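One chain comes next, on its own, written out as structure tokens in the form predicted on its own.
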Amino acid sequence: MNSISIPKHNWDSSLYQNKHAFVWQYGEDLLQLLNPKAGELILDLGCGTGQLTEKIAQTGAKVMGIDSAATMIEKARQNYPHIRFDVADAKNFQVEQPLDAVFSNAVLHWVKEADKAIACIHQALKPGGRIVAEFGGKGNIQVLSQALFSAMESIGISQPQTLNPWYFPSIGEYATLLEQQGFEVIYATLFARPTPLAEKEAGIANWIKMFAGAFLVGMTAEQKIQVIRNVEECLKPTLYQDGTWIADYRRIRILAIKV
């Protein structure tokens, strides 16, 4: 349990679609920043089960979605068979013709090698093309993750933070990476967005299973139950309100242009 290698996250597409709809529902107003136009070529990077890809398609834009999780792409194809969805990695993807825009919601905090993803996005865009993205920023789930680390340490797992699969940069950090790769950052903001979780009582447990599975790899079923119970007990005074769990999200939202 002390290994510092980070297991690949296994996505449960049904749990994602059925219990974590807030991921794309909160992304809907990001579409206003994208402002897609009919005929534009747009890539939904990390499309999940395709709900926002479909909303982009409804504007008349020519959109396709990619995601590194085959389970997500399979579900997206079932949901929206008229849209092209492919399995591809944010750090190593190619497009057949230059794009007007890359759109990405709740994805780039999973890409620790941010410079590789930004290079791929830059290469895929036309000159003057844009990236519009929102993802976890500095301080995201700080309270939640600290409770998780403490719960893991309580069952004898040392340095659980070394298993961390996430990347939560500051505006300055991410804007600098974009500028180094040939983007001009037009708009950037970091904001708190306390997020109610579905399933009321089971909200934190489902969130951990969905998004923090890398920390549970190698645990026995009993250990998993104990860790989740410890997290719930620790967080109940602060993140449990009126029968609903609230995740302490902080998001970065960025618009940048390829120069």
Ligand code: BEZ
Second form
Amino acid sequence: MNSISIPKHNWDSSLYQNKHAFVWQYGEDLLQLLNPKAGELILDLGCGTGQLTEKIAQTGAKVMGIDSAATMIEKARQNYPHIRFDVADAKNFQVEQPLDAVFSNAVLHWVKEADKAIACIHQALKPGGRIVAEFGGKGNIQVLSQALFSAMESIGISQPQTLNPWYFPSIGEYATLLEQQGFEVIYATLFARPTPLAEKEAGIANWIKMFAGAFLVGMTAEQKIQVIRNVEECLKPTLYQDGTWIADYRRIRILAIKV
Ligand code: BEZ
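Next block, the form predicted in complex with ligand BEZ, ref. the form predicted on its own:
Full assembly next; the chain just shown is listed first.
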């Protein structure tokens, strides 16, 4: 594996592993779509702290994980020393041997240059190999991000959406990108998956700190508190139910074959 990575996001891997376990817990379901077989060569693209990589390994497949964040890879190696994990960028990686499958959970919405990631995935697969992926799709966290933008505007930050680090495509958009690069899309779906956040009261604040840090860069500590409070107030009537925050996630799931 060529690991060429300049991590842009300072991921706190302990916070991720301990307080955001829902990210890979929901991803377990996606493993059924991957349907890994013993002996298959599989790459977990954006493996985080490695929990799903380990589930794939348990099927007897030969799996390795890559992630652009060195902190995540360090934790993944500690968690599962028997699995190979490398730091590498989804937009710029190569593998030593052609793969049967690339698996990716909750990562591709961070990759705005989707065509580059798709080109790498295509190159990494054997003919007939598959990509199985889930990520945020069109309309993902729309209510949440609108509240965040409004809160930022209320403290004088204009056009906060220009700081947006996410890419939430429609099925049509993503399937077209895959087809343009030589994939046949076998299955694609977009569905709402309201997602309860851990940490009860602090759920939204923690989510913003973990995943929406790009918007907070340059704010004073006081401004951050003010923005988060403002988001909480705005969202309480819609996204706070029985003491739990529910994020308005919408997921894309895709299975495509390299032709
Ligand atoms: C998601 O899983 O949909 C997501 C996570 C963090 C930021 C944006 C979206």
